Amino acid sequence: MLQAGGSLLVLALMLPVIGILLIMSLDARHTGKIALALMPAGLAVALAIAARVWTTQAGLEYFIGGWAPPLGVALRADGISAVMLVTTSVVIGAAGLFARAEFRQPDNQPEARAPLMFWLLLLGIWAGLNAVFLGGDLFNLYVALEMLTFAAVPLVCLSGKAETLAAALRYLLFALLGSALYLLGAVLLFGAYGTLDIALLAARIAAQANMASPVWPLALWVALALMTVGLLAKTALFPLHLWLPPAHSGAPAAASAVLSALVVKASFFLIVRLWFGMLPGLTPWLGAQLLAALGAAAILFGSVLALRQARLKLLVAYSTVAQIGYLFFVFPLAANPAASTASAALAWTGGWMQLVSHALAKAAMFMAAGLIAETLGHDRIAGLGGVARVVPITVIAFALAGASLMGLPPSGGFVAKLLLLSAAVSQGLWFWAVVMLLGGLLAGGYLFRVLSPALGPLPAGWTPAARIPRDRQAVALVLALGAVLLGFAPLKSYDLLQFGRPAIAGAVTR
C-alpha cells in the first residue's frame, strides 16, 4: 500500500543506510563529507513528513511490499513520530557539524580508524532512531533497537581507553538485558494474539476486553511488564541508570550529545507506544503511578548526585538521569481516569515538549562541556575559573541550556514544565507538582556550581590547552537557543502532537 506521502517514510529510513553504503564503498577521505551531505536531505524529509501529518491531521502509513499486516510490515508516522524525526535530524546534523573538525581523515596519511567509525556509527544511530519512530511491528522495533544499541555502544569507547571500554561493556550488558526482556514480551504477545503489529494488537486487545470492566489474560500482563522493564533499562530510568553516567561522560562530546539527547529517548518512545498505542483506553492506573514514582525518584536522586560531582561531564550526565524523570509524569497525568480531556492533553503536550527541549538543551550542554574540557585540558569543576573569558560563546550556550533544564521562562523547558504542572494541579496530584518544582531548584543549584567559577577571574599566567574555533562554539549556541526559542512556539503548533494519536476512551484503575 502506497499512501500519499508514504514514500517519505521509506526515504527517511533509506537515507542514512545509503550513507553507510557509500562510506563503506568509497574512499575513506570522503566519510565526513558524505554524512554531512545527507543530513540536510534527512532534515528536509523529516520536515516533509511533519508537514504532511499537519495538513492531513492524520498519520501516514506505508505497507512494505504492498502486504498489509499481519502478513506484511507497516511503517507509520503520527504527530509524535514527526516531531521525533525532525528533532533527530536537527541533533544529528548539529553533532555532525560539531564533530567534522575532530573526526576528519588526515590528508596524505593512511586511513584513520576513529573518523571512519564515528561517521558510520553516527549514521547507524540515525537509521536506528528513524526505524524506531516509524516502526509499527514489535519484532521490527526489536531489530531497530538492536541496531541502535550496536551503533551507540562503540561510540562510548571510541577512544579505546580502559575506563571507556568498561563503561561500554556495562552499557552493553544493560542494553542486552533490556532487549531480551523486550523480545520475551513480544513472543508472549504473539502467542496470545497472533500478531505483532501494534495497531492490530490494539484492536484485538480492545475487542477482547469489556471497556467498562476489562479482564486481561495473564500473558498480556506479563508481556507488558517484561517489555516495560526492558525498555526502562535502555532509557536509564532510576534505578536502572547505572550505565548512563560513565558511558555518556566518557564518550566524545559529539557522541555524548547524541546519546543523551536521542538514544535514551527511543526506548521511552516505545514505552509510550505500548501503553498509549497498544492499550488505548486500558492504561493501567497503578502502573502509571509506579512509573511516575520512579520518575520522581530519578529527578531527586539524579539532581542530588549532579550537585556532588567533581567533573563537568559527569554533572551533565547525572542531569540527564534527573531530566528523564520528568517524561514519566505523562503516564499518570495523561491516563488519569478522573482527568478532563483538556487536562490529559496538557500532560501529553507537556511531556513531548519536555522531551524535545531536553534533547536540544542536553546536546548543547554536552558539546559545551566538551569544548570547555578541550580549552582547559580537563573538566574538573573546581578548575573552571575564568573559562568564560576564553570561550564566552560556549559558556553562554551552557547557561542557556541550563536555564531551559531549570524551567526558567521563556524557554521550552519552562513551557513543558508549566504544562505538566498545570495538569498535575488540575488533577489534584500535588506530590508530582512539588517534585517538579524541587527538581527545578536543584537544577539551578548544579548550574550555579558550574557558572560561578566559570564567570570568575582567570588564574595568573594561565594559557589555554587548545584554541576552540568559533564555528564549533556556534553549533552548541544554536542548539541552546533552539531550546529557549521553543518556548515561543505558537500554541496552535502543539496540535501536531495530537494528530494520528489513538483515541483514549478512558483509563482503567488496576
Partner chain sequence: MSAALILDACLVLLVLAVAVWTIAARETFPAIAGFVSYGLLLAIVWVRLSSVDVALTEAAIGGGATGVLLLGAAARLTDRAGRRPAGIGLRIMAGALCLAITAALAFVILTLPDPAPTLAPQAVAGLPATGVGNPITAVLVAYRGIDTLLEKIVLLLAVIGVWCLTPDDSWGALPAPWGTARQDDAIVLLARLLAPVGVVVGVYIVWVGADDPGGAFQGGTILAAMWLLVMMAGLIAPLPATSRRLRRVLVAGPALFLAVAFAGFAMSGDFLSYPPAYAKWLIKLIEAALTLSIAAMVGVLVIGPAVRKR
The other form holds:
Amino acid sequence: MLQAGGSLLVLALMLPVIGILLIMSLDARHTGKIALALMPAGLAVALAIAARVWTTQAGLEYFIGGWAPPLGVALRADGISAVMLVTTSVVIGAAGLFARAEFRQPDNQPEARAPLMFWLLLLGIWAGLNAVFLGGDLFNLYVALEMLTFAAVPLVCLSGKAETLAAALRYLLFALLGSALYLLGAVLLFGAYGTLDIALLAARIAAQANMASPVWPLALWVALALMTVGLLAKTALFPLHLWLPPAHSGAPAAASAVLSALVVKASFFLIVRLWFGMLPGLTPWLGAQLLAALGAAAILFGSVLALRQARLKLLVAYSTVAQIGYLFFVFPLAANPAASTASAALAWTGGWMQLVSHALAKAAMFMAAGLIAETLGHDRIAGLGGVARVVPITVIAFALAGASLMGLPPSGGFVAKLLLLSAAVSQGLWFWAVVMLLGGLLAGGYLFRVLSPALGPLPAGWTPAARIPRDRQAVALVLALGAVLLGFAPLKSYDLLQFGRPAIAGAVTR
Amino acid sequence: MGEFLTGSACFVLAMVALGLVRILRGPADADRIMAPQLLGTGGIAVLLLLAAATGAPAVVDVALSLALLAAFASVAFVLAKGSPAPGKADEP
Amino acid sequence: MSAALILDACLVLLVLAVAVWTIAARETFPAIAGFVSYGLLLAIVWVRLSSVDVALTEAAIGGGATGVLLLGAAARLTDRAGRRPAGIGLRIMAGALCLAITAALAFVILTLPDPAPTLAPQAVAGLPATGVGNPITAVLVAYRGIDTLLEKIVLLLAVIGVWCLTPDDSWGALPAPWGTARQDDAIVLLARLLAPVGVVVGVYIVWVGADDPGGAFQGGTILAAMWLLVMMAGLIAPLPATSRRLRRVLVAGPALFLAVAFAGFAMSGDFLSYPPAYAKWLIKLIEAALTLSIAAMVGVLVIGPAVRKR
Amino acid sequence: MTAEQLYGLCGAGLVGLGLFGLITAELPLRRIVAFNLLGGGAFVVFGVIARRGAAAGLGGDPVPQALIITGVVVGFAATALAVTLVRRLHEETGTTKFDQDELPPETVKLSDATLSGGNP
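Here we have the form predicted on its own; I need the corresponding form predicted together with the partner chain.
The next block holds the full complex; its first chain is the one shown before.
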C-alpha cells in the first residue's frame, strides 16, 4: 500500500468530472471532441493503475486530503478494481466512437439537445463507475451510486418517446429504492462500528468475531441484508429485474451498450466488496446459496423470456437478465467452506471473466442490434430476413458476441463458464453446474432465432432505411472480437484478479 | 427556567398538532394550504422557546429560515392552485 | 419524566401521525400538504437531536424546495388513484415486510453499542489544520471534501437530467413553471419585501457557516428560494437551458473546488488538502462559489425544463 | 426510555411507512413522496447515531451530521429528477400510471419462437 500511486486513482476519478465541467462551460461544438479526447487519457490512467497493481502485487491506496479513515475517505484499487477500470474505459471509449457520428452537434446551427446531453451523461456514467470501482468508503460509494443513477436514467429516455419515459421512471423508482436501502445499511454499520471505511469495518468485524462471540451482532446482519437487497434491485437480479428490459432496450444503442455492459455490474461489484471485502472469511453460507439460487432462476427465466421476444433489442436485454445470473455463482463457489483454495480461486476468476467477457460481448451485441434496427427501420425479429447481406460486419459481430454468451470455445465466455463449471463440479455442487449448461443451451436457442433469419435470403424489392458507415460496424466487431480473444489470455494474467483479494476460502460461518 | 420554557414549547406544539388535524382534514385544498403557515408560525415559536431553553443561539437561525421558507411554500401553494389543471377543481 | 422528554414524545407522535397521513391520504394534494408539514416538523426534530446544521438544511429542503417541487407537480397532474386500492394481497404482504423491517431496525437501534463509537474527538482535533471553527463545515469541505465535490456533480447531473427532459422543439425556450397564473399584486409585494430580506439571511447563513451552524448548501437554498419567489412574481424571467451565463454559474462552484483540490497536490502534497496558512481563506472562497452554484442548481431543479410548445 | 431511543424508534417507523408507500402507492408522485418519507426516516436514524456520539464538547458526532446534509441534498436532486420525469410523462401520455408487473408487449409463444426461423 503506497500513497505515491494514489494520484493515479484521483486522476481516474476526476478525468470524467473535468470533462463534464468543461463541456458545460464551453461552446457546443466542442462537446463530442472533449469527451472523445478524454477517453484515451482515461484508458491510459486505467492501464497505469493495472500495471501498478500488477508490479506491486498489492492494492493501491490513497487517503484524500491526507486525512486517514475513519475521519477521511480512502480510494483503493486492487486487482478487480483495476480490471473493472480498464474494462470500463474500453467500453466507454467504444461507445464514444460508435456514437460519434450519431451525436454530433450540427455545424453552424444552434446547439441541439440530444448530443449535448448524451456526452454529458456518458461522462457522468463513467465518473460514477470509476468512483464505484475505487471507493473505499460506504458513504462515498453511496454518492457514486447516485451519480450512476442520475446519469443512467436520463440516457434511457434520451429520445423522449413516451414508452422510454415510462421505462426511465420505473428504472428510477427501483434505483431510488435500492439506494435508500443501501444507505440505511451503511447508517447501521456506522452506528455499530463507528466507521464507514470498508477495510476498517472488515478489521473491526473480524476482531469481534475473534472474540469468539457466538452470536453475531444483529446490526451486521440487518445492514448486510438491507444493502444487498438494495444493490440487487440496481443489479436487476431476478426477481428485481422488471425495470431492466424496457430501460435497456429503449435507450440509444451506444447507451444501451454501456448500461448493460457496465452499469448493472457496478452494483454487483459492490455486493462482492461487501460480502468478500467487508466480511473476509466470514461470508454467510446460507445467504450465498440464496444468491446463487436467484442467479439460477435469473438464467432460466431470462433465457426463456429472451426466446419469446418478438423484438431484437428486447431479446438482447433479456439476455442480460440471464447473463447477470452467472455472476452470482461466485458467492457459493468462491466462499464454500468445504472447497479447496484452488477451487475457490477458480470460481473467483471465472466470475470476473464472465463479467468482463459479458461486458464486451453485450456492448457489441447492443451496438449490432442498434445498427440492424437502423438499417431495417425496425427491430422485429420476424423481419430480419437477409440482413446479413446488407450489413455483414454487424451480423458477424453479433454472432461472435453470441458465441461468447453461449460459452462456445475458445471465447472468453467459454473460459468463464468452464471455470465456474469446474469449480461447481469439484465442489460437488452439481445443481449449479446443470443450470449453467442449460443456460448455455437456451442462449444458443435465442441466438439461433436471430441468426437463422439474418443469414437467410433478402426479401425482394427491399431497400435499406439507412446506410451504415463501416467504422460504426467495426466498433461492434472489435468489441465482439475482444470478447472472443479474452479466451486466449495467458493463464498468468488471471493472477491480476487475485491481487489485493482477501483470503476467502476456509473460514466461513454457518 | 429551562424546564418552564421547554414546557411552553411542548404546549405550543400540542396546539399546533390540534390545529394541524383540523387543517389537513380539509375539506377544501384551500384549507390545507394553511398547514405550512401554521407550522411556520408554530414551529418558530417552538424553536425560539427551545433556543432560550437550551441556550443555543444558532437555533434562532433555524427559526428565521423556517419563517422565510414557510412563506415561500405558501406562495407556491397559492400559485399551484391558481392555475388548476382540468378536472382538478376543489370539492365544495 | 422531564418536560424535555414529554416534548420529544409529542414531537415523535406528531411526526409519525403526519407521516401516516401522508401515506394514507386518498388524494394527492392533501398528502403533499402533509409532506410539507413533515419537512417542517423534522427541522424541529433535528434541533432536538442537537444538529442545528441539519435543521437548517431540512427547513430549506424538506419544507421549502421539495415541497414546492411536489406541489407544482400535484397541481398539474390530472391523475387520480383508482377507486379501489390495488391488490389487497400485495398490501398485506408489503405491510408485513415493512413491519418486519421496522421491528428489526428498532431492535438494532435499541441495542446499539454503549458507549457509542464517535469521531467527534478526531474531528475537533483536526480543526486547527482547516482554520474553521464549525466541525461540520470541516467534515464537508476538508475531511470528506470528496463527498461534497461528488455531491455537487450529482446535483449537476440532476440538472442535466432535468434539462434532458426538454422536448426537442422547446430546447432553448424559457421554462414556464407556473403556467400563466394570474399575477397578484400581493405576490409582487411579497417578493419585493421578502426577497431582499431572504438574500441577506442566505448570505448571513453562508458567512457564519465557517464557525457556527450554517454553510453553502443551507444559504444557497435560501437564495434559490428567493430567486424562485421573484420569478413567481413575474419580476424577472427564468433562464433557458441554453444560457451560457446560467451554465457558467452552475459550474463555477464545483470547478473552483476542483481547481483548489488539484492545487493541493502542489501546495501541500495531497489532493483536496489545504495549506494551513491559507486554509480558512480558501474554504471561505470555495463556500462562496459553491453557494452561487447551489442556488442556481436548486433553482433550475425546481423550475424544471421548458415544456412543449402548443 | 431516553430521547435518543424515542427518536430512533421514530426513524424506524418512518422507514417502514415510507417503504410501504413506495411499494403500494398507485401514482408515481405518491411513490416519490413515500421515497422522501423513507429517506427522512433513514436520516433520523443516522441523526440518532450522531447524537449518541456526542463527545469532545459537541452535541453530536459531526461526521454523520455532515453526511446527513449531503444525503438530504442528494435526495432532493433525486426528487427533482423523478418529479420532472413524471410531469413529462404526463405531458406526453396524459397519465402517469404505468403497469408495474406487465411484461413488455410483443412477446411470442415459445412454440412459435423456435420455429420462426425462415421468413418472410
